[in-house]
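Below, in C-alpha cells: the form predicted on its own, a single chain.
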Amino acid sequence: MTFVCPDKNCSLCPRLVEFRSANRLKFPTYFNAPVPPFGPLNAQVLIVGLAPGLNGANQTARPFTNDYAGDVLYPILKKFGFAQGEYKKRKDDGFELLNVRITNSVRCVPPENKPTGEEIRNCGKFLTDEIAAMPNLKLILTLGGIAHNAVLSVLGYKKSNFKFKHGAVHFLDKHNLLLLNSYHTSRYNINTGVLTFEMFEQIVAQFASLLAQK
C-alpha cells in the first residue's frame, strides 16, 4: 500500500484551514501546510504525537523540529541508536531516523495546539493509511493521551479496554502490534516534572527491549 500525505491545501477541517490561511499571511516563510511524517516506511516503530507546533513543525515541515519537544525526543533517539547525524532544528540538517518513523494525530497546526475531536477524526484516515503502509511495523509509541486514543480509534479498538498510562504496554491482537504509552515530550511536561529526560530515556530503552523480544 502507498501512503499519501494530505494535500497542502487540505480542506477537511474548516477551523484549521482558516488558521492556516492566517498563518500564511502572518508567517509567509513558514511551511504552513499539513506536515509530512519523518522516517522510513519500513521502520518497526511508529511514534505518534499530537499535532505540529506553530513555530516548530509548522515552520520547518518536519515533525518535532525546531520545537522543544524535539529537543527532548531526537537526542534520546540518537543515544539509543534510532537516529544518526546532528539534529540542528531544521529539515535540511541531514539528521536521519533509523528504524523509527514519526507522525502526528493531526497533520495541521491547530490554534493553541488544541485540535478538536472532529479534527482528530478527520485526520484519522491518514494515520490509518500510514499504519497500513508500514510492512515491518511492530510497535507504536504514543506521546500523550490524545495520540493514544487516536491510534485506538483508527484501528478499531475500544478505548476503555486500553487505558493510557505512562510506560504501559498494550497488545493490539487484531494487528499483532504493541502499543506503548509515554507522556508527551512537551516543554510543559518537562517544566512541571510530569516527564523528565530520564523517564523518556527509560521509554526508549523499553521499546528497544520490546523490539528485541518480538
Ligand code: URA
Contents of the next structure:
Amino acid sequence: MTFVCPDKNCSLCPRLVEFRSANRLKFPTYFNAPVPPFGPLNAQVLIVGLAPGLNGANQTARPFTNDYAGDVLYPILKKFGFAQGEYKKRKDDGFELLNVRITNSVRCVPPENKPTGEEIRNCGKFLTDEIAAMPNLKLILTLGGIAHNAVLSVLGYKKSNFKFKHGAVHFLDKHNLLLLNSYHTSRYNINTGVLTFEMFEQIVAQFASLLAQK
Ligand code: URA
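Mind pulling up the form predicted together with the named molecule next to the form predicted on its own we just looked at?
Below is the entire complex, every chain and molecule, led by the chain shown above.
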C-alpha cells in the first residue's frame, strides 16, 4: 500500500506554490507547507475538511489548529469521547484524537480560502492514498460540499447519485463505507446560523451511533 504525503515544496499547483513563497517571506515563523493529517491511521473515522487556514493550520502544521473551525470541531469531538487532552491551538499541545483522523481536500493554504477545481483534483491523489492507508475505516465525515465532492471523485462515484445534504448518510457500496455530510464548522457558517454548535453535536452523535451499528 502506498502512502504518499506531499513534499514540503510540492509543486503540483503553481498558484499555491506562488502563495506559499509569498507567505514564507511574509510569515517566516509559519509552517507554510502542505499540512499533514492528524490522528491515528487505524481510526474508523476520517474527517475531511476544505484546506488549511492561513493563520490556522498553515501556521501550526496541524489541521483546524488555531482556526475558528477547530474551536468548534475539537471541543465537540472531545465531548463525545473522540479526543483527549487539552486543545491549546498548538501542534505540541498533547491533544490527541481517538478513533478519528482529520485531513483536508487540499493540503496547502489557498488564497482567500478558495481552492480551484484543478487544485482539488491535483491534491486528490493524497486523499486517495490516505483513504487506502486506513485499514479500519468505516465512515467518512465531509465538512462542506467541496470535501463531499472531493471524496466522491477520488473514490470514483457519480456526484449526481450522492447529493450533499447536511446530516445525510450515503453508502459507498464499492468501498463498504458510510459517507456522512455536515456543513463546514467555519466561522462564516456559525455566524450566519447555517450551522450551530448543537447541530454539529448532533452530527458527531450521529457518527458515534452509526459506528456502533456498523
Ligand atoms: N482548517 C483546516 O485545516 N481545514 C479546514 O477546512 C478549515 C480550517
